[in-house]
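One chain comes next, on its own, written out as structure tokens in the form predicted alone.
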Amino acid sequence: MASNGKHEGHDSDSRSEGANGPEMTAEIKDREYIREQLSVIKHKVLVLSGKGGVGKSTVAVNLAAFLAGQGMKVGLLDIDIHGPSVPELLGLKSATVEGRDGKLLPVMSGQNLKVMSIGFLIRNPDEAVIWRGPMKYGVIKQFLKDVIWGELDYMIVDSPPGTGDEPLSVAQLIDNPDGAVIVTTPQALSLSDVRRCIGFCRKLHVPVLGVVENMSGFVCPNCGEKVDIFKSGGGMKMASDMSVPFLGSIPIDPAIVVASDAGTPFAEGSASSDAADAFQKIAASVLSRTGGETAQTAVESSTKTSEIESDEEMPVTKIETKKIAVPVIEGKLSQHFGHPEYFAIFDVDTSTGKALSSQKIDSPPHQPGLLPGWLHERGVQVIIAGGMGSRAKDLFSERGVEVVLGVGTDDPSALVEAYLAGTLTSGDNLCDH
């Protein structure tokens, strides 16, 4: 895994791994202690970006706030040493860190969100932090080793832009992270940097949970017209090209700026808007991709069924997810299952009947018997198609994949919506080859 890898150019790793005896032993012990310390944190998610100014910290803060608002215990770790913005985004600029028994206590934001940032430890907020790699590695290690995080459902790590010391350090120190959410804007320059960010994750064996396209168009609050100031759709296309999930697009909304300046996570606002809906759908998609569930309760962990006097169970709301694949040609369902331009793959919440996210994945070169295994590896559980060969149907059946055949040509999103609503019309196999 990434935490055991050796990477050239990382001052701390080369120093510790090349050192003699005591120093090397201390580093190994520190990593073992960190692994034990974080073992009571169920899910760990990194938020990355290829370049600055794309709203990465805003996404990280709102993701953490959404999860905390669902009743989960969440930790938000800000490892942007040179530009910590999490304290300001949460209205915690004046907060101070307290100690206990030689450890640090994270700052609380509400009941469920624990926060740690170098911003809490700098006396003068205008003071520049001028540190080399080893010092940055040391403070990140301290945040993981010496902060009393306790049991958490999620730890969200807000990393600085790029693929330098900080994201490398945290990817190596955190054992088996669930994955990374990568934030971009639609411009070609940002998308180019994100490609390198995805390459970084693959080299370190960190799964890419998905790409978020921020600042994706501006909706006029007066007339409702959408203007693509920075273009739009580039994030989805890039995600498709790189074969990673696309989690969604967040439009430009002046209310996000107002909320950020006020230190209030936008996702916590009660007002409904395209941007608020986008934040919540992205967070729900991350939740489903990491196997988390909403409304974690103490009853689950501390009370056994035999100890509950009432016959009624405490409600626990779960997101029941499925992956649905639709073969597509010229934007519509392809009647020839084995010869589409690409597959539209939807993550859906079957409990609410809504799609959480979608991505386009180019179809591999045609080869008999390839697609069932190829789609199964991507977690697909349902196929909506016009028709397919009997061999392919058998292979899907062996893998427990549901196949809906005899479906007419239509927009993939409309077909998935009809499937979830139970109104999808199917019929005879339209193509048996």
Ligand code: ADP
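Take the two forms, find the largest set of C-alpha atoms that superpose within 1.5 Å, and that set is the rigid core. Note that the structure is predicted; figures quoted are calculated from it, not measured. Numbering follows the first chain given and starts at 1. First, how it differs from the form predicted together with ligand ADP.
Put the two forms on the same core and the Cα of Phe343 is off by 2 Å or more between these two forms. Residue displacement note: Ile384 has its CA displaced by at least 2 Å between these two forms (rigid core superposed). Core-superposed comparison between these two forms: the Cα of Phe66 travels less than 2 Å.
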Contents of the next structure:
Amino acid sequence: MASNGKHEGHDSDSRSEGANGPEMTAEIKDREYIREQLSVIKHKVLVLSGKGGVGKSTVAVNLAAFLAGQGMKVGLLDIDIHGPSVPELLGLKSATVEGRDGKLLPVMSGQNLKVMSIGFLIRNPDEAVIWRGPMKYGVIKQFLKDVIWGELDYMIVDSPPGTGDEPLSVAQLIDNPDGAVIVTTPQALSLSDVRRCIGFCRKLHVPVLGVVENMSGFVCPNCGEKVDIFKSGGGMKMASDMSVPFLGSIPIDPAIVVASDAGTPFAEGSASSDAADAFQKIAASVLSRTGGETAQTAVESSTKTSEIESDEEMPVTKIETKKIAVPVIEGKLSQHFGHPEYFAIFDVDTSTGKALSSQKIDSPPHQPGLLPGWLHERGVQVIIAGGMGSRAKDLFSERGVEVVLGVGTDDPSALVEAYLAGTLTSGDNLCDH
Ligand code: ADP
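Moving on from the form predicted alone, please list the structure of the form predicted together with ligand ADP.
Up next: the whole complex, starting with the chain shown before.
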């Protein structure tokens, strides 16, 4: 990597942070810094797929190019570490990345599109990249932290395929994305991977903007007949079964391969093809679903010659969630807030009053005043506890975290259920120190 990852004023150096959790403190600082950096980017869209080779990068590149063509300032971040194809798809294979003040400058593609890809930094593109998990996380983090993106209307992120550690890192590091566009092909295998992808988004509270079915049928260039090589329509059915919007289908089109090999976004290069028309409708739909500023203009211009598909009415699935934490000892609520074995953290859907998932997070070594910031950093909005010192209570309230005190020793999930049902019995703060 060209950057050393150190910046004045934002350094992750935690030597002065005391003995407890220096790595954790550095991680928190990094995440805060990334949040601050990305706060000047109006919309962030992740492009995901259940597996590789379905056209995820093709969709990401064309979406970014479409938005840039609408006059918006766009960033395209390619963090598909094992298959970074963005430089090739944009004809930027020989581009080099320049640095400034220990940071990386994105490569420009035309006037409005800033691009960063791991592909720019690997000397030999044919060499397999073998990195261990923490290194991959580090690289993804560095691309968000150490690239000078500046103010943008949109950032499109070409994520690694699947639902493993790499897409998880992306979803965790990018705060409040507008949502994810999920790309699939019509085969059953690809569709089942996509179901997992939707479940992954739901767990991480990333709204699903919609599903794109790529390689959906082939229109014969000679007779115009459509042949469903990999079947078609499965994406739409799956989207409807899983209550997520369907954004449209893109047929197999040899012009896409030609455009990809030539490094030109196909939606620009061959504006009259079925695939380009289909793609423009999809991009306009993403724009209107994310409330992009020139959404109306984009939709109007793309509907001049063809009608937008009727899925326009479909709502974006955004689950209203909350994170609730309970200190636990021996499987039950710990009456001593500062000394639990672990915290049970529940993600709950406040509209249905149901827990979506829960996880156990080991409590950090005891240090007065640490827990409120630590839990807040993990997105916790409600604490259910027995007793708590007044300082911790104040620190939570400064951070806007709701604290329910005087709750009896019980099973954490039963307590969360009672909280959601409005029947949780609280009482006096039972703090004994
Ligand atoms: P992924 O990012 O999912 O691995 P890519 O976007 O790199 O997939 O696409 C894989 C290959 O398939 C590329 O060569 C691309 O040009 C080609 N491709 C993608 N979509 C289509 C399509 N609709 N018709 C024809 N070729 C396509």
